[in-house]
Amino acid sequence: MAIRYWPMAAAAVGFRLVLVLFGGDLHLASRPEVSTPLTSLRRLAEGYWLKQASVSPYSGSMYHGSPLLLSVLGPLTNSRPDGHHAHIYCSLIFVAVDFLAAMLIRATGHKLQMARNRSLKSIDLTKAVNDTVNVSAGDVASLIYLWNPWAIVTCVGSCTSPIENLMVVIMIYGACSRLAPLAAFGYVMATHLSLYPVILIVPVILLLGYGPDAPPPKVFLIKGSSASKSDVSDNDKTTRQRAVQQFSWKPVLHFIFWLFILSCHVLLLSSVILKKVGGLHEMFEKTYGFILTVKDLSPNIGVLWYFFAEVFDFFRNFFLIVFNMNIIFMVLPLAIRLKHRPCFLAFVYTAIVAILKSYPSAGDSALYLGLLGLFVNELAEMQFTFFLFFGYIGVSLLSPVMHNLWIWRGTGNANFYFATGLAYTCLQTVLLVESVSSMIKHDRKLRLLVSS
């Protein structure tokens, strides 16, 4: 399957630039599907104005983001004398950030493809598997991310989600490449901008220790036992033994070292930025605390805003613990089952976060759908793809309609918009379950091919 990658990538970037420069005011920044209290550029501009007035940017209930973003993007939100919209410069930066993220996704895909081909060669299944489907996973994933409508509206819609997505991609690429400093940088920045990527430390450590995704170790053991009974050269046996990677502690220890160093640097920079206008304690309370306590119940494409708007205050703390711990409970079982595919595990964790986080946005879905493209070969036999594809399109079209009927026309109510959010959550759950099931079936297929 040949893909003309660079013309399509250039067209995606050009389309973004056209929307930014000549699209006028599309009012995407006010859409609850695009912008959240954590990623809104308007809130960032308000926080920067407060900081310039020698007031804590976290005073009130407007800004809940990183102080580092205030220093980087804050000056670009000021009004300009040249007649351009103040946020257009941030949007241009987001276009470049999206392109860089797509390039890193492509590079990650190429590394996974090389590791996949090497593993299949070691168990003599290259021809049997590649005859079924063999496309460039990196190119497909990169183009999915670039042409995803949610990634485009997030990039153009004046929110900081592209930066958060870039940090997650940097972390995954650094871990796949076994570049401990780069993986630590991406991890520290991703967890600093948003709390939820903290669970990605599990696939990062597995990637650094074992390397990129490979078939289950049982496949190599079956192949090795069958090879020992037959007449196989010593070179082939050595190749198969190398394919079964042993856990390496050296890159993991390097990652922990750089993790500590970079975390101290980020906290130090945040402390310097917030000097005389707050402090680290207020930053943690207004960022991480705001995420965990779900204090802002403005509508979004998730379901928690509606639930906590309806639940009695007496039970609020209980359900906060339940929903926050729900993410943590899934970490260990999935890590045990998918430890031989750490990059796929990172995709699964990213999708779980997008489903269960307190303030989800379209940018979260754009990220995990881009990562899903990295496994286009393994998930070629995935079921319900037609239903999922048109389900995502239907929810994307119905969500703004229901929001308009509820907020602006007054002919609907909150249940209209909540219904689209509930359908969206169900679609994401089906996609996640089917992708994990298809990957397990793919590994089982490899085991049967080796045994036959």
Given for the second form:
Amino acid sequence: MAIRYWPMAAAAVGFRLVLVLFGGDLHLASRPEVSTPLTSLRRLAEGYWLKQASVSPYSGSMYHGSPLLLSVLGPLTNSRPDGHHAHIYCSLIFVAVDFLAAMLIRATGHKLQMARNRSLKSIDLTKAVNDTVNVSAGDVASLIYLWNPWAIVTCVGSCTSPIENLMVVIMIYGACSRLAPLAAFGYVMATHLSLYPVILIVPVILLLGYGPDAPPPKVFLIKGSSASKSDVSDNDKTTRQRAVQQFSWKPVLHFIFWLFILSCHVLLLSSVILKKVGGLHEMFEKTYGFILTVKDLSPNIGVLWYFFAEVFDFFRNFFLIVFNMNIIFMVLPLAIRLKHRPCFLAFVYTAIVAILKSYPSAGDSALYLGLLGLFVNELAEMQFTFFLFFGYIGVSLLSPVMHNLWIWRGTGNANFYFATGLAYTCLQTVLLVESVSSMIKHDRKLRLLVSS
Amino acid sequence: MAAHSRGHPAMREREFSPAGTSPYWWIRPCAGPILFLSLLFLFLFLFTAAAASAAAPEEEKFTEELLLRPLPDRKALAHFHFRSSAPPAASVGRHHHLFPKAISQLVKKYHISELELSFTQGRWNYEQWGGFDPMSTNNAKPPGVELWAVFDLPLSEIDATWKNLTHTLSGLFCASINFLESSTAFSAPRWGFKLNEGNLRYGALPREAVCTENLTPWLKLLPCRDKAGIASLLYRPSIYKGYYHSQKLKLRSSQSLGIILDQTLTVVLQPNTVSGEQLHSNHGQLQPNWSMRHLFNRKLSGKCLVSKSSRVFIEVDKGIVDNVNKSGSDLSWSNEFFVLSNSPDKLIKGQNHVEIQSSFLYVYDASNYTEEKPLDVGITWKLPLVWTCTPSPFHASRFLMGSGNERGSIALSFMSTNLHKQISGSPTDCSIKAVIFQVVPWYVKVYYHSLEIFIDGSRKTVSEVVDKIHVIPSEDKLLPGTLEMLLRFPCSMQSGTLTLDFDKGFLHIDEYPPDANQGFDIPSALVSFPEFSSARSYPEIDPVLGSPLLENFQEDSVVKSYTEVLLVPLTTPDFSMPYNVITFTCTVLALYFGSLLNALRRRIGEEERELKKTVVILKKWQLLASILYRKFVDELF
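Okay, that one was the form predicted alone. Can I see the form predicted in complex with the partner chain too?
After this comes the whole thing, all chains and molecules, with the earlier chain placed first.
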């Protein structure tokens, strides 16, 4: 299948630029689907204004983002050219950031493709598997990311999630290409910006230790045992042994070293920025604390806002613990089952975070849908794709309608909007479960092919 | 005589009470020598007491005054003023004769140096009833309850003391002042409300309803309650029928002054006279004639016995004075425009700070009237008269913009009244300062960076107009937002508007009040003009007159006006279905958890083997069944 990549990518970037420059004020910045209390650029502008007035940017429950973003994007929110919408410079930066993220996804895809081809070749299945599907995964993933309407809306709608997404993508790319400092940078920044990517340390270490995705080790063992029965040259044997890689500690230690250095740097920078206007303690309380305790009950596309608006006060702490633990509960089982596919594991984790995080937005979904494209060959036999595709479309059409009815017209009520949130969570769950089980099926198919 | 009447209050009361209402009973001719002797003793005693009291600090005092004023829109204003004062605590110990003990205990316990509590129903009409006189500056209050207090305490203890104070006042006045206890309800302005060193706390409850249950405890603080003296005019149905009703309590306390308690009640009433509608033969409509009996359904029958002075003032505005002067007649109590029903004891001219003769006061001493000869002062109009009250430099009003329950903007608009032209001509490059003080509850999340200023329709940068700004941003469920702003408007400005964007917050279901769909109130903003003083001066006033009401009018106070209360509708969740939400959400999360774990746990190979086994067993059973069936069929036929 030949995809003309560059014209399509250029068209996507051009489309974004047209929306930013000539779209006028689309009022996307205040859409609950686009910006959350954590990522809203309006709140960032308020935080910057407070900081300029030598008040702590976190005083007042407006800003909950990182002080680094404040000093980078803050000055841009101040200037306001006439005739354009308020945060045009920031939007231009976000277009660039999105493009960069797409390029890195593409590079990651190429890395994964190479690793895949190598491992398929080493078990002599190139022909059997590639006969069915062989698409350039990097191109597909990057185009999905570029042309995903949610990514476009997020990019144009003045919120900082493109930067958070870029950091996650940098981390995955760095880990795939075994660049420990880059991976550490992405990891530290992503965690600093939105906390939840902290669980991605598992796939990053697996990626650095084992290398990119490969079929399960069992396949190689079966292949090895069957090959050792027949006569094969020594040369062939060594390549197979290389394919089943041992865990290499060196890049991991390297990563941990850089992780330490960079976290110190980030904390130091933050404390310098917040020097006269509050300290790091306040920053942690107002960013991580705000994320974990779900203090803001304004509607978003998730379900937790309504839950915590309705739940009885004495159960609040219990459910906070339950919902936050729910994310962590799945880390270990997934890591055990999918440890040979760390990149896919990273995708699964980002999807879980997007489902369960306290203030989800379309930007989070844009990220995991882009990453899903990286596994287009492996997940070719996924079920329910038709249902999922139209489910996503349906929800993204219904949700603004319900929101409008409830908030603006006053004819609907909160339950309708909440229902679309429930449907959306269910859809995401189905997508997640289906992709995991079809990946497991794919691995089994490889084993069957090898053993037959 | 003055010295005698300043005798020991308890003694005075005891001695006076058998003789009826007149304080001059003892100059009546005496009946016998015994009585004469006892009188002589009494004289001596009073004299020594007076001498002693002159050496010692002043004793407790109580004065009562009432001011009546016709308003341009055919209404009448009545302003009751009662002052009780106690000398510094050391001299009297813990006992009081006139001063309410509850208040002195409150002051001592919470170390209050200043406190003002007002209960208001209705809104002061700044355009009709004036915005530049002491009445509007001091007695026009925002609707509901407003409380502020300055404490003489270390800063760390103030918040805790404020909380206790609100509870005490709540009990004292039968009102929900205790809602001001929560940290989301009060703020600590630094200079926008009143200059202070961080020891002032301010809170307002715009939705508090005010009624007799609040007035009764307020009256209890007066030595005669409403049984005698001016307070007896407070006939409830007529007071609460008014357009505006503000009941205020102001406390000042210091080591040198002792405690001064000012209780005022300001009402704007519609005189219920039949003759009000009559048309004058020439042109225009006559103002309604009224008297005390019309306004309050009562007449004044003498003073409260323990009061030091008891006066009734009738004030005529600058507008009337100018009109009367223009027609060439003098302002006696009976002139060609109006006639007062009684001849006044005294006439006082007032001036405002720009040395323009501003108003006339006709003074009546209530002690000259008795039950048999009650005072029923009133005004009867002879000629139609149209006048206006002096307005403040700008009419400030506040409103909401935007629709929907997600976001909106607060706009504060200023309309010039061209007052500066009357006062200082019109220099081209002058400017008028205005201070804005505004408290917004936390669920109205104001974006202070979105402040925009429009002057005469054109947008100005913030630095052009704002001289000084102090913001305490709101914290969710913790602190209200406080905005203090010093603006400088050009004199030539006709209209100016400030807008601030805000997002509406979403609350937990328990945080909504019972009538959640009615909306939430944002307390009034206060706009003050520091360059304008509403103080009156009374150059001809006799210093012995000692009228606290006029003293208050003479105090230097800046012109200020309160804006409207805003009603912000907030979205409500469905209050009836917490259980449904909990179960639905938990089901979805269980679905996620269960199905994902199931997908991970499944061993497809094993399942297929199991399936094969069951298929084999099933096939065996099928075979058996078919054999049996065939046999059965064969045997039948």
